[in-house]
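One chain comes next, on its own, written as structure tokens: the form predicted on its own.
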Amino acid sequence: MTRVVVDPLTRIEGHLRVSTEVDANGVITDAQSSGMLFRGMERILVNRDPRDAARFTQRVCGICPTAQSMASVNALDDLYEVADQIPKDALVTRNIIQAINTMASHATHIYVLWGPDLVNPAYRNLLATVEGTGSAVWKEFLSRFAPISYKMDGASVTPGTAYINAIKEKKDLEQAMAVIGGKMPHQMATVAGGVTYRPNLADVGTLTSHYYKLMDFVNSTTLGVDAQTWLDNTYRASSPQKAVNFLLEHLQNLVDKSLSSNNFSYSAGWGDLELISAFGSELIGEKTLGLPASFKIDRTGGYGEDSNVGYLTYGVFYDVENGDGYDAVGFGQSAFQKAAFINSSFEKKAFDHKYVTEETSHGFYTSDDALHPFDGVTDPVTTASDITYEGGSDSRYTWIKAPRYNGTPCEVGPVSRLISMDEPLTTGLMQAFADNGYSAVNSFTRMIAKAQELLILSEQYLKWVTVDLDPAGKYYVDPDLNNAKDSKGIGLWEAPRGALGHWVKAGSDLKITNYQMVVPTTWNCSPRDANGVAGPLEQSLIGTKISAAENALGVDNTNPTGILHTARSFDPCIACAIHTIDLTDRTATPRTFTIV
């Protein structure tokens, strides 16, 4: 047995450590997911004015701060008892702001955080075994997805066009955010009671122009067909099978035209999504289209038959067609993307926030009780000797808590949201994988779902901007701050990475007495719980082959693509400030830390 550790695994946004045990056949047999930072945000907020939370909590992250603000203002709307009065146009504005953030975050993840693994040298070596076609395909991947500052065999590689264009698109979307949010990251528009900015007609025009710039990127880079045709035949397909048939027929046409010429370029119709779908998936590429090789990403990051993982979404985006206000507690039932709990057999259940708990039996905290977030406790251990990442699965090995829904660890993110929506392409692909002996959810389906959600959301964004937003409308109601006295609020939302909940309680002095945030990566990268049940990432790693394409070129523990594809498909974000101050001399033994 060999221990293989990737630390840090995340390319940006905080530090995730993944430790695995790998057997002689190159199969991962055990895994621990460790968050390396203590997030003291909840402690910082105690005794503060609740309105500070919408500003402070955005600082958790620079990629998706908007979602933290949204969850926070939802909690504050509930705390101040104005949720049912928020003007429709304020809700539309919030939807637009969140949609921009989600689209920018998805593009960042697909191209900058996950995509560079497609140009791992192992795939060059794999494709070199396929005469002619292999070198043409590798050239295409390298010219699109190579990141900046990338070298192979000591030689610098020119950054990929898709990688660079995605960064430009992210910048453009964040400029769109600034139109109504003031700035990005950490927009300033969302407050308890509504939003601070009333868009004018010029803003509507500017926001619309950003949509068309996004479509230029999608239609020239992401897809080989126009987005409207894609969505008509997938998102709006009459059945999951028809959505999958469209994808397979489209890919087969491309393969038939390109195999003889070895032309897999954009001009030949190979958008990034088509290229990844054909050569990333064994089931689609090799077994269905008859391609000579694939990266077999669909064989990584799946769940075994004895796994115990559900899929959870709180719902996101207000139902603005019903006018003013929303139901803070039952929010997800009327959202554009609805709330649901889906069990491991893919049976959909109604969501109830009362079933959400967090416990810390394997985290660096002093309380082990499973508590609802309203009663949550964030008390870290305070001595260095209690903090070790080497103790194995039975030890405390992370700063991440273990959230559970009615006792079940849950995967959150685009897959869960699109299952809840019964999105035809996602559910059709999942069924196809399950029917052919694969895990229905795996690293490949996570990424396809993310791209599909970006496309769906872009269309909805245009509707909110050009149809639903009324510059002459109302954008704010003044909350009565006294309503916070001895009260509490709940803010349910979805960050791009998944279910996000904020829970706030205030005392008789109207100040915060408890604030708890349960964020997406807490769900996905959860450690084991008191029953020894591993978190979603940990379960998805177990059984995955360590090396590229199912160890096709042999076991190479020094290049663990199985870990990289799997963990990064969850889009892990451990981002937060470190609030640990070392008050002792570094040479002192033992060292003592004070957590503030």
Second form
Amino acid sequence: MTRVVVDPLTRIEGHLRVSTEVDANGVITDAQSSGMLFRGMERILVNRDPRDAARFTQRVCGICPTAQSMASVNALDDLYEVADQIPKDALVTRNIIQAINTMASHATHIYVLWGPDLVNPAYRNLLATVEGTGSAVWKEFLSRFAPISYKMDGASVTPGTAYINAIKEKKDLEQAMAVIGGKMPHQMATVAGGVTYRPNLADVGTLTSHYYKLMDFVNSTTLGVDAQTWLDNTYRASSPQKAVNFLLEHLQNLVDKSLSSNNFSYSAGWGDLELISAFGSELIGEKTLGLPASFKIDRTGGYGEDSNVGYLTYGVFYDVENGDGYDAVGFGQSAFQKAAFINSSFEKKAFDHKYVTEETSHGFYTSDDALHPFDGVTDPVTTASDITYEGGSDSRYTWIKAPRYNGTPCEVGPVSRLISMDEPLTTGLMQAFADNGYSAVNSFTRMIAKAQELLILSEQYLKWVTVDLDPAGKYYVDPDLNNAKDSKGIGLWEAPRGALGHWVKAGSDLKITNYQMVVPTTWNCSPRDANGVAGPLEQSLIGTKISAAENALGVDNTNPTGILHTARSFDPCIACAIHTIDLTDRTATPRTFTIV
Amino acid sequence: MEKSENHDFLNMNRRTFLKVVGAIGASAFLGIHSSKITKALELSKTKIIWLHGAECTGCSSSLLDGGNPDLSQAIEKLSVDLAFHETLLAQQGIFVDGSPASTSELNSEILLDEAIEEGNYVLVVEGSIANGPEGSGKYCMYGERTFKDIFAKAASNATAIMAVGMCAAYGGVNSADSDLKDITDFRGVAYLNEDSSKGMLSILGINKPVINIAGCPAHPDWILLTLAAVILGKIDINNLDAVLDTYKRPVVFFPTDNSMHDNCPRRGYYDRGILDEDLSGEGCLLKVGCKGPYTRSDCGLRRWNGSVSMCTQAGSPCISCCEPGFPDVASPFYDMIEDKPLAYGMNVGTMSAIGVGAASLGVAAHAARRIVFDKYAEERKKKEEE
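Return the structure block for the form predicted in complex with its partner chain; the form predicted on its own was the one displayed.
Below is the whole assembly, all chains and molecules, this chain first.
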């Protein structure tokens, strides 16, 4: 056994350690995911004016601050009993800025955080074994996805065109956000009662122009076909099979044209999504299209047959067609992307937040009961020697708690949301993987779902801006602050990375007595629970291979691309995951803490 | 713009230089002076090591939102070698059976150690530094060591340190009031909130030139222009007092003699006494908690995200995210300050006593502002004399 540790896993938000045991065949046999920072954010919220939570919780994460403030204002609207009165145009505006946040976050993740792994030197070596085609394909990957300050064999590599374009697009989307929110990161518009900004007609024009800039990016970089054509044939396909067939026929046409000429450029129709789909996936590239090599990313990050993982989404984006207000608790049933719990056999069940629990039997805390966020209690260790990451799977090894849905660890994020929506391309690819002996959800599925969701949301964004938003409408109702007295609120939402819930309680002095957040990366990068069941990231590593393309060039523990692809495919956000701890009763002796 | 172009910035004295770049913004500056910068930089590259402690990566995200030219072009134009940045670089920490594996081209920890060893770099810190529990720093670790140790090593060998954002500069949201605060014990690089004796450098006994770029997040112009000024030698890192205020913020962005309120896009409403009572209006936000009069930043002039907007323009009260002691100096964010001690130890209790009508409220805010800034007028005068 060899111990292979990636620490820090860079190109994510925050500090994550992934520790694995690897056998002589290069197969990962054990894994632990560790959040490395303890921050104490929720604790800071206790005794404050609840309205401040929408600003404080943004500071949990600079990548998805808008989502944090959205979950927060949902909880505050519930707390102040104004949820059912939030004006429709405030809901539309909130939808618009969340859509922008998700699109910007996805573009950043795909290209700036995840993409650079495609130019790992292992793939240069792999492609070098394929005469002619190999070097042409490598040239494409390197010229598109190389990150900033990249060096190979001592020589500097120019940053990739797709990488640079994505940074520009991210910047452009955040400008659109600033139109409404004043600035980004940490926009200011989302408040209890609605939004602070009333977009005017000129803003509608500006927001629309940002959609067309996004389409320029998508059509010049991401896709080799028009985005509309793509969505008509995938998102709007009449069956999952038809969506997959469209993708495969489209790729086959490209391959037929390019294999003889060895031209895999943008001008030959190879958008990034096509290039990654063909050369990233073994099933699509090698087994279906007959390519001579692939990165086999679909062999990483999947779940074994005896794994125990569900897929969870709370639902996101208000159903604005129905006018003012929303139902804080039943919100997910009417959302554009609906709430669901999907079990490991992919059976969809109704979601009920009461089944959400968290516990800390493997975290650096001293109490271990599995409790609903409204009731969770725990104490952090305060002795330096208690904090050690070397103890293995049976020890305490992380600051991340273990959330469970009715006892089941859950993957959250774009895949879960798109399964819930019955999105044809995602479910079709999952079926194809399952039929061919692959894990239906793997690192490749996660990335395709992410790109697909970006495209779906871009259309929806345009509709909200041009059809639903009424500059003459109403944007705010002033909450009666006295309604917070001994009240509580639930805010369910989806961050780009997955299910996000805020739970708030206020006391008789109208101040926060308890504020709890259960965030996406807490789900995905969860440690083991009291029953020894590993979290989704941990389970998705165990049984997979450590180095590039299923160890195609031999086992190389010093370049563990298997860990890198898998862990980054979850788009971890550790600052969110370890926001932790709040004091439920400041006067009790001994002190008790609530962690969420 | 034309006027800016006529400035020969290479021959400008430092003060004029900072005024010019402060006025025209990073994008215009780097665009207009592109060829001159290239000439000025026919020296070796300036190496940057950018570390992340307890933070949200919002300042890095803000940097990526930098103007035109964008970050990558700025790096090229300023001849910056971004030697280490956890969120952007290809590398990651890799340990096989406990030993660092591979080389600096794959392994971020080897890369970082080599870069520190070589020295001659500007250290940029994003995020505060955990000192807890028990002074161990183990509340924040990566690469098999505490961030406190990483910071100590990187700071010792740095030419100068830029603390970017409130967390790195003053502790920020990590150091907000709570019963847990003393246990986690987060520190800024050279400050804990307003206290310069409690920064991490003091704990470690390291003495280095420090520049604080305030803001939550820091504005990309503030980061890039300060970096440009350091690289071009327009900020003398051995005489920072000439360009920084008492909290080590560049005066050009965080002026001592006016507040955000002076250049607020909603200023006209204030002058006419139109003060909003809730968050639905378009008037002045003073009565719904705006801390603009107590916040020294050029947000009102510079604005955010390509000068599209800013907080008060979007109808939100300013939450004083550039002031040491943020967020506690501004919380509760949506209540007007009455008898709460404010930043700089000032008490504006008298303000609400005077304030019975809209007009007199305005007068009160001005009085408060004068109290804040009179304190700095003297400091500024002293500097001008130097």
